[in-house]
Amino acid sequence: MPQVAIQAHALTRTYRRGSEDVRALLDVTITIPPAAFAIVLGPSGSGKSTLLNLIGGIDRPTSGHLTVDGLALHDLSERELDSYRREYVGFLFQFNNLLPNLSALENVALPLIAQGRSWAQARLQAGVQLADLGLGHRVGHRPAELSGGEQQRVALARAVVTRPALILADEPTGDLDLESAQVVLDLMSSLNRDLGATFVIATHNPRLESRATHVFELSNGRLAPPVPRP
C-alpha cells in the first residue's frame, strides 16, 4: 500500500447558482501526512463535503492545486481520475449507499469486481473482511435486514476491502445512535492503525477530535489554522 500524503494549495471551488457564484471553498491550503487520522470539522454548508469530493477525485477545483501521493488531481483526465478512485480511494458516507437488492457479501465484493477480481476471489475476500468487522454471521443478509450500525459496518467493509491507501468518510456516524457510532469509530481507528491508510473524516461532531491526529476546521468555505495533535 502506498503511503498517501495530501497537499492542497489555495484550493477554491465555486459553483454557479442562477446568476450568482457560490464559493463552497475559498483559498484552502492544507497538508495531511501519510497514515493520518484527520478530522475536518464544520457545520452543515461549511465546505466539508466539497473538500472530500475534491480529494476523492469526484469533483474538480475551480482553482488551486491538489496532489495525493504525488498525483496532481487537478491535471488528471477523467479516465485517470476514474483509475485513481478505483485504485487509491475508499468512500464511506453517512447514508451508507448499500445496494438494497444485494447481500452484505455482494455489496462488499463489488469494489473487488471493479478491480478485475474473479467472483470467487471477490466473495472470499469480502467474507473475510466482513468477519474481521464482526459481521461473519450476516454475510447473506440484505441491508434492510440489518441494523443501522450493521449497515454502516458493511459500508466500512466495502470501503476498505480493496486495501485503499486513502479512506474518505463523510459524516460516517451522523445517522447512528451513540453506541453504534462508537463501534464504527473504534473500527475506523483500528483500521487506520493496522492498515496504515490515511483517513480523512468530515463531521460536525467535535467529540471526534479526541480520535484525530490532525484537525481542520471549516467555516463558510474558509479554513482555520490546523490544530496539531500529540
Contents of the next structure:
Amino acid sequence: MPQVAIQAHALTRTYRRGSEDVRALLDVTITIPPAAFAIVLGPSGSGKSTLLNLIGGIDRPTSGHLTVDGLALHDLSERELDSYRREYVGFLFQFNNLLPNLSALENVALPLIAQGRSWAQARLQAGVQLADLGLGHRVGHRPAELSGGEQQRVALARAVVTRPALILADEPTGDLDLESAQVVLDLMSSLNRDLGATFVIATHNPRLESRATHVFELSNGRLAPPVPRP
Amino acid sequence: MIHLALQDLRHDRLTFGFSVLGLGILVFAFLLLIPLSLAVTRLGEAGGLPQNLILVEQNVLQPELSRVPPGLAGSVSAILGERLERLDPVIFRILRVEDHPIQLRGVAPEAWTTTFQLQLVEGTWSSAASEIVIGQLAAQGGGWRTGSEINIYGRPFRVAGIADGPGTKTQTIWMSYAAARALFGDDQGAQLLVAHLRPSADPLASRQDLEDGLRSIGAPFDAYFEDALLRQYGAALNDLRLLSLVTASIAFVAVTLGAHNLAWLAAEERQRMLGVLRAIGFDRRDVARYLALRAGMITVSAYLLALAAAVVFIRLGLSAETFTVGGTQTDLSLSPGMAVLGLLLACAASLAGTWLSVSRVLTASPSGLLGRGPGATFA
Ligand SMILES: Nc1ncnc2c1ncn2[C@@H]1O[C@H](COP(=O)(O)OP(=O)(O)OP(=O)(O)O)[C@@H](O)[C@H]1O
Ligand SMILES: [Mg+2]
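Starting from the form predicted on its own shown above, please give the structure in the form predicted together with the partner chain.
Next comes the full complex, and the chain you just saw is listed first.
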C-alpha cells in the first residue's frame, strides 16, 4: 500500500470574479504525513473545498507549490494530472454525485474502468467492495432507490475501490442525519486504519475532530494558527 | 465507455425515446424528400426520340385537347418533303382504366415499331380491332398480362402483348388508329400528328422549317420533340422539383441542427456528471468518446427507425414504389446507396455537433464542471 505525504508551500488560488480577484486560498503551507486522518475546518467560504480540489488535482494553484508523494502537482500536464487522479485519488463529495443512470455496482465500478479494467472484472471487485461496506444487497439499485446514507456509502465504496493512497472527502456527512453520518465516519476511520490510506476531510462536523490525527483550520483562505490537540 | 453510454440511454428511456423520435421525424422527412425530388427530376428528363416531331394545336394546355384538322397532314408532307419518313395521326387520351391513370395512344400499328420503336416483350402485336398492346409500365401498374381482358371506355379489349420502347416513362396502352377512332367516335379526330424524320434529316432545322411553313399558311400548330412536349406537359414539375429539393435541404439542415442540439444539451445537462467522471480519473478523450457514442447511438437509432418507416411508407403508401403524375410514371425508391449516404451524413452531423458543443466542456477543469449546476458540490 503506497503511503502519501502531502506538502503544500505558499499555496494560493485566486479566482477572477468580474473585475475583482477572489482569494479563495492564500499562502497556505501545510504538511500532511502518510496515513493521516486530517480534518480541514473553517466557516463557509473559507477555502476548504478549494484546498481539496487542488490536492485532488481537479484544479490548479495560481501560485505556490504542492507535492503529493513526490509529484509536483503544480507542474503536471493535463494528461499527467488525469493519471494522478486515476492512480492516487479517491473522491467523496458532499452530494455523493453518483451517476443516476447507473446502478450502485456500476457506479462503484467506474474508477476501475477508468484504470482500464474490463467491466466484468470491475463489477466483480465493485461487488466485493459494496459487500464490505454492508451494501451487498443493494448492488443492483440505482441511486434514487437508496437512502441518503446508503448513497453516501456507495460513494465511499467508489472512492476506495481502487485502493487509492489518498482519499479526499468534502463535507462527506453534510447531507446526512446523525446516525447515517456516524456509519459513514466509522467506515472512513476503519478504512484509514485498514488500508493505511491518507484521508483529508473538509467538514463543519465537530464530531470528526475527535478521530482526526491532524486538524487544520482555514479562515478567509488563510491557515489559522494550529489548534492545540488534547 | 460504450457500456456507460448504453446504460445511460437504457435507464433514461424517456429522454432516449424523445430524442430518437424527434430526430427520426426529421430524418424521415429527409428520406422521403430526397427520392421525391430525384423522381421528379427523372420525370422532367424523360428521354424522347429526336427524330420524332409532334404537332400539337397552339395554346392547348393538355395534348388531349388538341385537334388535328384533316388538311394538316398534307401541308406537313409538303413542307418536309424528302425528309419525312412517316407521318401519322395519333388519337391521344389520358383515362382512368380500371382505376389506373393511363395514356392511350391510337396510332397505325405500322408506326409502332418504326416511329415509336416499340419492341415486344411478350405476346404478339395485336391482330384484331379488339386487341391492344400495353407498355411495360402499364402492365406493372395495372397488373395486366398477355391475355388479360381490360375494359376501356366501356368496351372490352384483350391484351395481345406487352411492349417497351425508348422514352416511354408513362403507363401507355397502344391500339390501332382505327380501333381508337371506333372507340371515341369521329368528332374529335386525332389530337396529334407525329412526323418521323429520316435519319439523314436535321431535326432542329426540320422543326424550324415546319413551324415557319405552318405559320405562313396560318395553321395554329406547334412542333415539339417528344421530350419537349413531355417537359411542357409537366411544366409544373420543375417547380415541384425545386420545392422538394429546397425542403429536403431544410430537412437536412434540421437533422444536422437536431443532432447538434442533442449533443449540446447532453453536454450541458451533464456538466456535473462529466466533472465526476473527470475527477474519478477518466480523461478528456474518454469523456469525448462517451458523448460521441451517446449522440451516435441516438442518431443511428433515429436513422434506422426513420429508414424503416420511409421504406414501409414508400412500399405501402405509394403502391409498389411507383409514383404517378398525370399518367406519367416515375420511380420513387430509396436506393441502398442513398440510405447509407444519408446515414453517414447524419452521423457526421451528430459528431460535428458533439465536437462543436462539447469542446468548451472538455477544456474546462473538472472542478469547474463540478461547480456548475444545481447542488454544486464544492461551492
Ligand atoms: N469557481 C469559482 N469562482 C469564483 N469564486 C469561487 C469559485 N470557487 C470558489 N470561489 C470562492 O472562493 C472562496 C472559497 O470557496 P470554497 O468553496 O473553497 O469555500 P468552502 O470553505 O468550501 O465553503 P463551504 O463550507 O461553503 O463549502 C469563496 O469565497 C468562494 O465564493
Ligand atoms: Mg466547500
